[in-house]
Every structure is written in structure tokens, then in C-alpha cells.
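The chain below stands alone and is given in C-alpha cells; this is the form predicted alone.
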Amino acid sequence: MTEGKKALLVMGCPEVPVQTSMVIYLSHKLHKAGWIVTVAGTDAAVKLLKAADPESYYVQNTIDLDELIGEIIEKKVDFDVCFVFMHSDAGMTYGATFSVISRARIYALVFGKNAEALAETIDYPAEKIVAKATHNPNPLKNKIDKVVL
């Protein structure tokens, strides 16, 4: 990966407690990489993440993630990766939507319950990051690892 590139990092419903933790993380070693990264995501998604990092320190740059995807349809922004964190159909859905409207490569994080099941419907080019991670971050973060070094 390359320095000064832009990466986005897309989060849906909280619903699952690994999400916010591994966004944390994935942002965090992104940026020590040089990376210029961007946080998409509900407004849930977002107030948890705040609430996690309230000084900005591993997560600089938040948006509304409907906000962020009208700006790359107006052509105002765009990015080199996209990371796209998924557990459910809703997940999926944003994947498919910024496969579309981006130039950016991208990375579904599937994780939950139904991870191999969920990676399986995945019909657009996307490298696939599949974990049954719910609580337990470890084999998200461990597969993010291999990936992002």
C-alpha cells in the first residue's frame, strides 16, 4: 500500500460488537502506513466510534455514510481502497453500492454469525475478509493482518 493514498472504511448497523473495535484498529494501522482514511457509516455507527475515540486519536475523519455516497456519485471525492464492514444484508448492500459509484478496490469484511454464508451471495469484485466474529475480534483482526500489513 501506498503513502498518501486515500482509504474508506464503511460501517453499518453496530449491531455486532466486533465492528467498532476492528474499524478502530484497521484505521489505526492504515494511517501508521500513511494512509489518509476516512470513516463512513450510520449515525449509530459513528456516535459508538466517537464515543470510543473521543480525542480523534486512531480516527480523524468521520461522515455520514448516505453524505459520503452522494459526494462520490457528484464525483466530489473518491478513494484508492474501500473497506466495507458487513454482518448483515444491509452490509452487503453498501459493498455493492460503492463497487458501483467508486474507483476504489474493494475489501468485504464479512463478519457474525452467518459470515461464510453471507461472503457467498458477494456477486462484484471484492477481495473477500471473512470471519465468525461476533464478540470475539481476534479472527477479524487476524485475517485484517494478512491483508493489511
Contents of the next structure:
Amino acid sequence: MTEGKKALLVMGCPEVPVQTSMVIYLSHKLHKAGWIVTVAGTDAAVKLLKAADPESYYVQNTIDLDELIGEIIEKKVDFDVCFVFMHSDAGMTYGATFSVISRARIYALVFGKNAEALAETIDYPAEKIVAKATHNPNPLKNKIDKVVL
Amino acid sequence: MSCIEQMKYKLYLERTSFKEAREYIEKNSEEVYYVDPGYKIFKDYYIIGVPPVAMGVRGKEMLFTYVKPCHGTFVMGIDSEEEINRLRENEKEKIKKSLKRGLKEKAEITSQPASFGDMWKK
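Let's see the other form, the form predicted in complex with its partner chain, since the form predicted alone is already up.
Okay, now the whole complex, with that chain kicking things off.
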């Protein structure tokens, strides 16, 4: 039963093309399954989402990443699951932070050219979803589709 | 944008990995303290990091990691006696808590029978 449960999607730097399309895809998939979805990211990452989905059909709620971290730490908000998109050391570091500050179950979505090497550096509690995807979203999409929530 | 970027700071490492930034702080500080991710400094910045997050003290300067999603990890230094004192106080609290835990565990152990004879009495 997922109705009313809260999911967070954390975007990393939007420089790798698959991220924005996979965030839209996953947000829509979770929303259709009854989850309340929030997407967090930098100003640029959120702007990319909003430009692609101007009427908020696929992504209903967005928030600035740093602002959200403050709200979780101050216990104003929290989530049941958290998908952290990462293709760099900085993204992996944000994932570690969420694994400490939030009670959510963490999913590390690791993509990009060095996905496998980056996934090996994750030593915090997280389910790893790893795909060497940069321009073609399908390897990551196929793995996301196998996630059972 | 965090208030840190408007403060007077020095950059010691730029666009590096978190692990390298932590090692820099450990090797180049007179005192090193470890905090959890989410530790708040300078009113509105919550430390982003992989535990254990190292914070350093060098003279009047506090060394810490600053992570930006598109630019990686930076090691920053800002003069702040207030933040350094807070780090030291935080460490004292951690020691107090671990001592209390230790004493409690010891008390639990000593409350057990000391000999076979004592066990028999029970």
C-alpha cells in the first residue's frame, strides 16, 4: 500500500542528460502509484524540470536542495523513500548526508560514465541502482522499472 | 546561497573529492573534530558529507568541507572563535555522553553475581 506515502527525488548536477528525463519518468511513475512526490535540486536542475513540464503534469512539487536539507534536519518534513540521482563524488556525498539526516529508505541511482566505480564508493545504507547511462536513458530506466517499493 | 559565500573565507582545496578534503583537514589542522552530516555552522549552513565529517581548527581559523552539486568539495577556512568554541563544546558533550554510557554499562555488569556462591544465593 503506497497511497499517501511520501517519496523524495534528489537531483544532482544536471550536466548528464539522462537525469532530467529519468526524474520526470520516476516522478510520474510514483505519482500514478499513489505516492506524494517531491523533487529537490539546485536552481538550474529545477529550472530544467519546470521548462520541460510547465503545467506540473509530471512533477507536482519541487524544492531547493539546501532548503530541503534544513527542513529535514529541523524535523519539519521527512519521507518514506528517497531516490538520490548521482553521477559524481558530490552526488554520492549528498546521498550519504540523506542517509544520516532522513529516516527514508535510500535508493542510490548511479549513472554516468563512471557509474560502477562511483557505486563502489557508496558505503552507507542504500540500495544501489547502477547503470552506465549518459545520453541513452534506457539502461537506467530498465533498472528503475525493476525496483519494488 | 548560503551566508558562507558572503563571508571572508580562504579556499585550501577546490573541486576535489570528499575523501581528499577530509584527509586535507586531518593532516593540516592542530585540532580535528568529527561531526555528523547536518551539523549547522554560521547560522544557515548544514554540513554535507560522508561520515565521519572532519572539522579542523588551526589558530583562529576553522577548516571545513563545503560541497556543491556541480563543483565538488571545497576545503574552506573562516576565522571564527565562536564556531571553534562550539566545536569544542560539542566534543565535550560527546565525551560526557560516552562516559555516562560507560558508567551505566559498568553498573550493569557489577550488578551481576560476583561468584558462583552469589549465584546460588539468588
